[in-house]
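Starting off, we have a lone chain in the form predicted on its own, written out as structure tokens.
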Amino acid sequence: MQHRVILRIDLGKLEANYRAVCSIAAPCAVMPVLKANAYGLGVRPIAESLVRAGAPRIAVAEPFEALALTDLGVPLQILSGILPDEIAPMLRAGVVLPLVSEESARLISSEAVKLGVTAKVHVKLDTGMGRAGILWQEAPKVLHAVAHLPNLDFEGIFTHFPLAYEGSSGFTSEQLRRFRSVLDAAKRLGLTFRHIHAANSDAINNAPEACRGPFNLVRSGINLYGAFDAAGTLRVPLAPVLNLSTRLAQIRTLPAGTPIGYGHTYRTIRETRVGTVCVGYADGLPLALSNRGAVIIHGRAVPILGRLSMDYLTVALDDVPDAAVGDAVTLIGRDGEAEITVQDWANLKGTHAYDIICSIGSRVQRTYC
């Protein structure tokens, strides 16, 4: 017996995507961002694969994500803020911490002194994201106050772009100017950083200035999986990594005028061969696929009829007369000439690829090849 819904992750293509990002971002090194269980895809096999491909370090969002990877032999760093009670455990584990304020610097320094360790930190600048970090205008003053705190290794400095898909003109260009002004102020204080980074996946594709000096590191997340933010331009050649599939559960011939699904949002207009498919919104399918999306059976795209349920959906099978119960159904991926992409779902839902990938349900079996 096998799981009804299976997500297959092609690690060979993942590694190829990583190498493609490295080629475009050179001479910057590429740090994979594997937060949220590698966007829900399963962080352990993905992290191991990327380390084999040469990833020099890995970024995560919170402490337990870091603790799951401490045996991989590469530096791990938290990109988000750090809570006071998390500092000591992270220092014991050797995790690189974000320095987001003068207060956080003093707390990290104090805990490092108590533990007899040197804390590696990356100064997090808010140059326009408005979410977290030291405001760039206040950064020279904060850096002056913390530059000589004991047991701190100012290993890196970074910022984040909210609009990098628009390119390096406009606001992203202004963020780069602000970042460089802080670097100049830090240099006057005698602070230099081994790792300087700003570019995320959007910027790698659309803001090449963030992949050149003084920057020497970039962060790649969504691009690793062969997806990208469609609001921008893709300049990295990427291969789709994901294949989501399930099976046909039942086939019936329904008379004309038969209502289908919750709300009776669809009625057959003629006698129709209808298949019931073992997947629903509990598995991560957007409800927006109702009456609009499609699945692939025997290499043919067939339309979804009616509203998705939690565990099932229904499709028209008139164009696939040889379909049988138990047959494979491709939800994301290619079968013959037909293909459905993560971005196809994102377009129907009015969202982006991140949302689609992170929403794949917990009962979906992840397999790796």
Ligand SMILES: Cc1ncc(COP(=O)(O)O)c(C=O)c1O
Given for the second form:
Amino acid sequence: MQHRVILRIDLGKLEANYRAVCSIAAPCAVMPVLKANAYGLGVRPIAESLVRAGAPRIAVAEPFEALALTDLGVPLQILSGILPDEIAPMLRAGVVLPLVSEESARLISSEAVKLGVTAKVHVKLDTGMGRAGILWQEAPKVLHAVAHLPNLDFEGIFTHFPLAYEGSSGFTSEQLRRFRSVLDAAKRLGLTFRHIHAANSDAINNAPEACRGPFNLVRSGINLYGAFDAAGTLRVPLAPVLNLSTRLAQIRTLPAGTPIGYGHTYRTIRETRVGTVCVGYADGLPLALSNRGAVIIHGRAVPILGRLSMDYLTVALDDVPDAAVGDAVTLIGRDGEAEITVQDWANLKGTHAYDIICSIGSRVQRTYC
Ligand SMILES: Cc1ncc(COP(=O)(O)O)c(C=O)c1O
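Having gone through the form predicted on its own, I am curious about the other one (the form predicted together with the ligand); can you provide its structure?
Starting with the chain above, the whole complex follows.
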């Protein structure tokens, strides 16, 4: 017996995407961002595959994500924040920490002294994201205060862009200017950094200045999975990594005028052959696909009728007379000439690819090929 809803993740294409990102980010090295269980896709096989493809280090969001990868043999770093009680276990595990304030620097330093280790830290600068880190205006003062704290290795410094899809003019270029001004101030204090990074996928594609000196590292997430932020442009073709599929549970012929699903938002216009498909919003399908989205059966895109429910949705089968119970149904991916992309769903939901990928349900079986 197999699972009903299956997400196939093509590791060969993932690695090809990693190499494609490396080619546009060069001379910067590319650090995969595998937070939130690799955007919900399953971190272990993805991390192993990317390390095989040459990833020099991996970024995550929080301690348990780091602990899951400590045996991979590459440096792991937590990106945007660290809580006081997380510092000692992370130092014991050798995880690189973000340095987000004078207070956090003092805490990390004193925990490192207690443990007899040197803490590798990356200074997290807020140059305009407004989310976390040391405000760039305050950074020279903070760096002055912490530069000589014991047992700290100021290995890196980084910032994050909120608007990089707009390109490197405008606000992103102002952030780059702010970042450089902090680098100059740090240099005057005798602080230099081995890893200097700012670019995420949006910047790698739209703000090439963030991939040149002084930067020598970029952070890539969404592009690795073949998706990108449609607000910007893509500089390199990416391979589609994800295929989401399920199967047909039942086929019926409904008389004209039959209402379908919760809310009776659709009513058959004529006698209609319909299929019940084993997938619903519990699997991560946006409710917005109701009456607007499609699935692919036998290489034909067929429309979703009515509101999808938790475990099932209904489709019209007029165009696929040979469809039979148990047949494969493609939800995201290609079958013959027909294709449905993550971005198609994002457009229908009025969201971005990140939200779609991270929302794929826990019931969905992830398989890797
Ligand atoms: C600090 C930081 N850097 C990089 C990334 C990777 O972003 P993307 O998936 O757009 O490449 C993220 C993800 O949100 C992030 O929070």
